[in-house]
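A single chain, nothing else alongside it, follows as structure tokens in the form predicted alone.
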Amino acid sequence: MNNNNYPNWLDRAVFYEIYPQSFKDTNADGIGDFGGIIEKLDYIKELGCTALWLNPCFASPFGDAGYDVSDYYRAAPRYGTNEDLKRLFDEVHKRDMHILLDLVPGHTSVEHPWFKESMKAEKNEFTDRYVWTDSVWEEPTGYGSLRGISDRDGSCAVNFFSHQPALNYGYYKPDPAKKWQQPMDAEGPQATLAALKDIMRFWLGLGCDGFRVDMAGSLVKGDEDGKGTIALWKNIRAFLDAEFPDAAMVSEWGEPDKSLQGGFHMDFLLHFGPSHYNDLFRCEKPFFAGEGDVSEFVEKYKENYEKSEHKGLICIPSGNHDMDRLARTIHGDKLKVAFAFLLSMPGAPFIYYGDEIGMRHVEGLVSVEGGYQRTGARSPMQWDSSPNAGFSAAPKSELYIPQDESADRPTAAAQMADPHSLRSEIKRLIEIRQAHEALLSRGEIEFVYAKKNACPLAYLRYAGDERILVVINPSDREVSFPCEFSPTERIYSFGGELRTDGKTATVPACFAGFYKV
């Protein structure tokens, strides 16, 4: 990774993820919009967040909530115009904040003009823009496909849903027997790469600060250990270094040793794959519910930390639009303990809209725009006690997704007024993070205690001369662990006080504490 072009603001970044259709509606159509985001920027800044990640906001038929793009150069009309989006960039920057757009480079919608051209039997500029076989009877191995949809003879690989055809960046090692498998340097893959750079150039030119990249590791097909995709992103990194050296790049990859090598500044821990992230928050017995195991997560984290040369730029989100709400499995004060962990780990924390007030997963919803079981995590933000919780002036029946109808549903207004609320605790934790270099994104970490099926979790964060011991106990019982550190100053504690005799530390139930040592 070229550290010369590391955007320094990332070290203090605390991201707030906005699912635009569910955040704030200003024109009473039941769907959130850019105006609503602008209206609530001061709320996000007051919480302490310094940056936004905006889920896809480009033109789309919304078969997959905007991850099926039909025009990369145009904002989705339901959110506003390109001019409105540029105004959002400007308003974010006025507040000394930053904004990443969600870039979807691996596939488009079937409604994208590129794909419509690629379906034609006669060869044209877009024939090789997607991964097509030569025969409708042959599918691209390992992928689903679209076939029998046009006069073109062939099957087109898909990247996720069947309406998301895979863009062609080539094969790392094409099979000579399958002439349709093109090498990365063939004309079609090179045209796709050039088009991707043009899209990035357009939005960076309008003022966005970079991108969170969807399925960043999926681009080159038949890729051995990600080597082809790493090379592709290195190519993009060189383009960015030349034209937009301050552009921040965060990958949805889940393998930081690969993504950082490819030139990304930070990588996401994923809820699927080998990270054991789900062991923390979303499994039958989550660690932060007080009865699960953290040890395998820690072992995998340490492995990634070593592979990525102690850069520590592994982002751990509270959740996102693809997962159950955090509050579905973690409840009450244990949510505060979970956020003490999220806001004291290396890498930029990501808070999914509504998680800061403990929004619940809305159960039993019919799928909306490809959400399926994820739909319950995408319900409209709950701002206050007015109709539709202040999200929209539309009739309730016209809301994009039904809201939590519970009489005790949490709201931002009520939590801002309560110094003991989850949101108030998160605000305190962000302030503490920002005040200590050791707790920032690039501060180092050393795990002190993380035993199988045991509490607490303890780790040391350090940078320069500052060393901070973090102790986390989500269980309902007092626990102890061998601890040779003697705290010299308490920076933060929730749920009681740590006791130590220089050999053993005793930790209260449902506790989090940060101590200088």
Given for the second form:
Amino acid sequence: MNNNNYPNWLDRAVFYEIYPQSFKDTNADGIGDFGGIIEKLDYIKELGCTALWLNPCFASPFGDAGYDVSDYYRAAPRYGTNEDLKRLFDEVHKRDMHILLDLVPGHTSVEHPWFKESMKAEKNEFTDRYVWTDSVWEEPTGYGSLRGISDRDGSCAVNFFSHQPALNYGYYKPDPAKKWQQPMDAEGPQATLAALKDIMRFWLGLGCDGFRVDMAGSLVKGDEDGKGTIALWKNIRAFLDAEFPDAAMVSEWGEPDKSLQGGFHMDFLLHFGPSHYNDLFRCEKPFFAGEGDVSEFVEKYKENYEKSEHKGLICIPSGNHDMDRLARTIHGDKLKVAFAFLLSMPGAPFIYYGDEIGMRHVEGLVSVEGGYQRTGARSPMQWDSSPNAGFSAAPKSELYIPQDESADRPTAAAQMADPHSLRSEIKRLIEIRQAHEALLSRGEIEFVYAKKNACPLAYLRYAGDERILVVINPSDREVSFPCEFSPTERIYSFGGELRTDGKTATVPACFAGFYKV
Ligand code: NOJ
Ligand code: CA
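Rather than the form predicted alone that you just supplied, could I have the structure of the form predicted together with ligand NOJ?
Below, the chain from earlier opens the complete complex, with every other chain and molecule after it.
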């Protein structure tokens, strides 16, 4: 594993994910913009977050909210200009914070000029930029394709929606009977890779601190074990080591053993795949709602932790723009207990904008820009009690997505004024994390108690001489567990006090506590 150049700031990083459309609008067009993000940087800093992840903000027809890029080198005009984005980088750095852009290397929009060229029957520079078969009657990957749309005879692989053609990084082991499957070192795939590096060079050169990488594990085709894609990212790691050694890379991959080998610094636990992440927050009986099971999540986490050599680089998000809002399933004080967990685990925590105030999932919305069921988690931030919750001065009907209409919708302003609010609790938790080495991203973890259908969840975090016992009980019952530790100092507690007698610890209902042992 090559993590020699691990950017040190990542160890203390607490990320805040911004969905730019919905954060803060400064020109009354109903859509958030760079100016709005700049205006709210102090709010994010005050919460204690040290870094941002910005969802795609590049030119796009917005058929998938910007994950369908039509010009990688240009900021989407609705958010501002490249100069405005550069100003955002500078303002972030002035506050001693960092910012990751969202890199979408796997596919473009059908409107990208590369794709338009690649649709032409005559061979040209972009003929092999995408994964095309050589007959319209043959489909490439089994994940769907674009066909019957061009003079070129062939079908083009898509990666997600059918308007997102797959860029060609080659096949791991091309089938000799299918000539159109190109090896990774063929000219077309190599040109795609060079183009990707140029894009990265451009934005890193302008001052961004790294990337969250979309669908990072699926670039090379016919690559079930990920070996080709790992090799591809290793190649990119060598380029970064040479030109931008401080750039931070976080993957949407969900298999830390693979992504870390590829040279990523951190990987996400995802809501799809085998992570059991959904057991915690988003299933019929989520653990943090008080009735569910945490044991399978812990087993899977341990497996990944072993595979990734205890590097503690698995990021657990509070949510993101693809999932239901956390507050759809977890309510009241249980949200505080959930955040005590999120902010005391290894790997950098990611807070999805609005989750810090318990913003609700807006139900029953018509899809906006390819959001579908995700749309309800993408509604505009609720800042205060002014019209449109302070998000925008546009008429309500022109907001990007309708907001939560409830009279008691949470707002940032009200929660900042209330020391008992969710946001105030999160702010405290971040302060505590930052003040203890053992709680930082790379502090180690050992699970102490995580039994099937039982509470609490208990684990030890440690670094150097510091050992911290974390006890989490989202259930409505007082519970106990065998515990030989004798706490020497309470660092944090919510919902009462832990009692220990050297053999058993008794844990109050709806409780979270951190103790030095
Ligand atoms: C994952 C992104 O998070 C999601 O929003 C997007 O639709 C797909 N990748 C396709 O790029
Ligand atoms: Ca705007």
